[in-house]
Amino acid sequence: MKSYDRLFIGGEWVEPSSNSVFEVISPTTEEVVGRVPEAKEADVDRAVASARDAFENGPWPSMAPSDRAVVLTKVSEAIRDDLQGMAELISNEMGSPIAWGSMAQVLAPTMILDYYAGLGSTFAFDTVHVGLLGPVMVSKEPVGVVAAITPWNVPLFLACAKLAPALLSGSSVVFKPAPETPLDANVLAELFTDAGLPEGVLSVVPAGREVGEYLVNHQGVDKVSFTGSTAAGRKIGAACGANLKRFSLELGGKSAAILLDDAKLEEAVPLMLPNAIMNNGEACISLTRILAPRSRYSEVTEALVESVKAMTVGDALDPATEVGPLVAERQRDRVENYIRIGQEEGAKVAIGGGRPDGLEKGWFVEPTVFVDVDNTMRIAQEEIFGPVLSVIPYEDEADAVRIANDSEYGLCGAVFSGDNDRGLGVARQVRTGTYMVNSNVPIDFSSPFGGYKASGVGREFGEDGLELFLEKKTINLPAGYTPDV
């Protein structure tokens, strides 16, 4: 059990607006594991309040990136000192196997605070080039106070890639974490805060739906950065548009993996299915419409519901564990209603489909492979969020590429191929803002990521997601004069 009684607002843990209490329910036991405040809209008040004069009036904004950077190395140095910890604090929010979850949980964010703190002493804030009509400087300053929302199935990890670049750019953040996750945020700003992170800077105030709209539209936040649903996605960019305040969107996905007639299956097959049921289908860049030449259909189905079969679901602590339960209840009941959905449009179900045998506890569905699937079912189409796969044929490389780009989304994808070059052209093809050929790794934290069509608006990591969190001021300078950057 690890509970908290105060919010952290302004660098401080103060005593909340109400009594309102969030508890966090282990998905494997479910019982509750955790116990913090609900935050409410006068305690998003006091952030942002506390943020804007910590942004208008404090020291951060003006400390040499560098010195900023120093603060992100040492909270990366301090999850690393603590990495198991923080694993199993996470796979008991949410219930991410731990054995992936100490990688892309935890040493993840390390990652990408190393990768900010780096671009603080060679990032260019201010540049001087000849212009037109004389020398003009561009100076990139912090936009200001960054309301920061992430959901729940990498909280940590997203957590970091907003607050890295955010706070390497000299702003102050709001940060709200998802209900379902709330203790590593507050682990998080304890790091923070002994890492000696200025008062006001940062705020974490778990919240619901509800005030997170509030957070939103506070007139006192300059810049939304969220990830989530598109549907939310599409509500925050309407109310920001409104207010003319900037915003940057990571939303959903339902990506396509292409194996082509020329693909070697035992290669193929093991690079790509960890990243179409990881965390447990809960993830964004899942790929989980697989794409097989309608020539090889039979003989993909095989290879992938052998590799499924071999799967161990279970206990997400236990480090065998390939495949946990769903965060909450509802989202397996979510998962459930899809597969329903899939069998009465004529879908079947190659393995899987129901709940594992064994696990009369927690939110447990089994890894699920769906054939004869159709690219306009509805288990084609939307996003579930669970370890449920469609294997879709298809007739030639044209037509995979079509049944790819089908989609509102345009997040992630891959290819695979005997053929590199050949990999590469399907690759150029295929509208979405992430790709992988014949490789496993979805998202290297020094290159932009981001979404075509519902997928999103903007790009995070590299110097594109810091980008996100810098206004642009042009200087027009005298004739002969050249300032010191």
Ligand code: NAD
Contents of the next structure:
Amino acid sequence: MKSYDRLFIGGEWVEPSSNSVFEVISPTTEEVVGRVPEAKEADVDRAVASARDAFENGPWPSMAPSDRAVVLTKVSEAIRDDLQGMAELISNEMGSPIAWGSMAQVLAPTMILDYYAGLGSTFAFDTVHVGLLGPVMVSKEPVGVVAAITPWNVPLFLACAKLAPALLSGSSVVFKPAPETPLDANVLAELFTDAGLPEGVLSVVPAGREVGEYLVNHQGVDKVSFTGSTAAGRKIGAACGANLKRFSLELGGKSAAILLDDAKLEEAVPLMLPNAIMNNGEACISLTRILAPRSRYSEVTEALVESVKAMTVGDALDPATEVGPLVAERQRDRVENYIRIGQEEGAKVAIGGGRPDGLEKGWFVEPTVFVDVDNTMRIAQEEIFGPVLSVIPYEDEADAVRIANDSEYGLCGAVFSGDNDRGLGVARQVRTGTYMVNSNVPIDFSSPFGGYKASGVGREFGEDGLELFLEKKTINLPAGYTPDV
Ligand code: NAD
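Could you switch over to the form predicted together with the ligand, since the one displayed so far is the form predicted alone?
Let us now look at the entire complex, which starts with that chain.
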């Protein structure tokens, strides 16, 4: 049991403004494993005020980026020192299988911190060039006070995807984690304090949607960095647009994996499946639509069913587990509802569809494969956010590309082919921000990541991810003057 009775605001653990608390419930045992105070509007006011003060009067924005990077490195090292403890905490919060979680939920965030720490020495914050009318300096300055809002599915990963570049930029951050996963956010606050982050530069306000909306609309916030559902992203984009506030959005997905007619299934399926049922299917980049050539449809279906049958479903903390419980009872209800909808639409369950035997406690759903799916069905168009795959037949390569693109989303995708050039040709035609050709790497932290269409606005990771937290200032200089940069 991990309990907090105070909120981390302005560099201190302070009394919350109300008695309201979030209980964190293990999706495996359904028992309470943690408790934190719920932040309310008054707490957000306090957090934004201290972030503004740190930005306007504190040392952080004017420190050398390489000195700010030292703090990121220290936090990365501290996370790696207790990798197992952090992985257990996150699996207890939201049900991620610990073997996968140790890598993706914990090790990956340290790689993100390390990558941005490295940019502290290599990124050109100031450049000078000869303009059309004389010498010009372009200075990239911190955007100001950032509201960082994240969902529960990869909590530490998404926190680091925002905090690492935002803090490196010299901005200060009010971080609102999801109510399901506030514990790792508070641990992160402790690590940043130990690493020497100045007071006020980071505050953590665990809260739900309404307080999130209050934070987004707060006059003291310069930039909103949001990851979550497309529905919430639309509202946040509209609110920021009305106030001409900077924003970036990482939203939902319904990504397609295309198996071309020359794909070697014995190689393609093991590469594809972990990214299809990643994190119990609770991942924005999950390859939830499997596009199979009609001529090989039953072969593909059989290979998938056999692989899914071999997956171990169970306790999130068991290192053998490949599919754990869903984050909450309402999430299981949602996924089971989609399984019902798929059957009503005429798709057939080839494997799964129910609750696994022998797991009476916990919010488990069997990994499920639907066959005879048409891309117009709701199960092929809507984000289910659970371990549910749809196998969709196509006629030829052009038809496969058409179906892959027939989605409001455009986040990720994959193609598997015996010919890499042919695969790359398909990759160029699919309208998504990330793509895999005979690969199982959906995100490279040194490269841009984000969505086309309703999957988002802006790109995280790589230098793009840092630029999200920088304003560009052009300074025209007198002839003959070249400042040191
Ligand atoms: P959600 O949109 O309901 O909530 C996400 C976060 O935003 C939570 O902290 C929530 O409290 C807050 N929130 C919700 N509405 C808000 C509003 N109007 N104003 C301010 N804050 C608000 O999403 P969820 O169901 O918790 O998470 C799953 C979604 O996140 C999926 O759609 C998934 O695809 C998406 N996601 C996207 C990425 C990506 O990088 N593109 C990564 C992970 C998850």
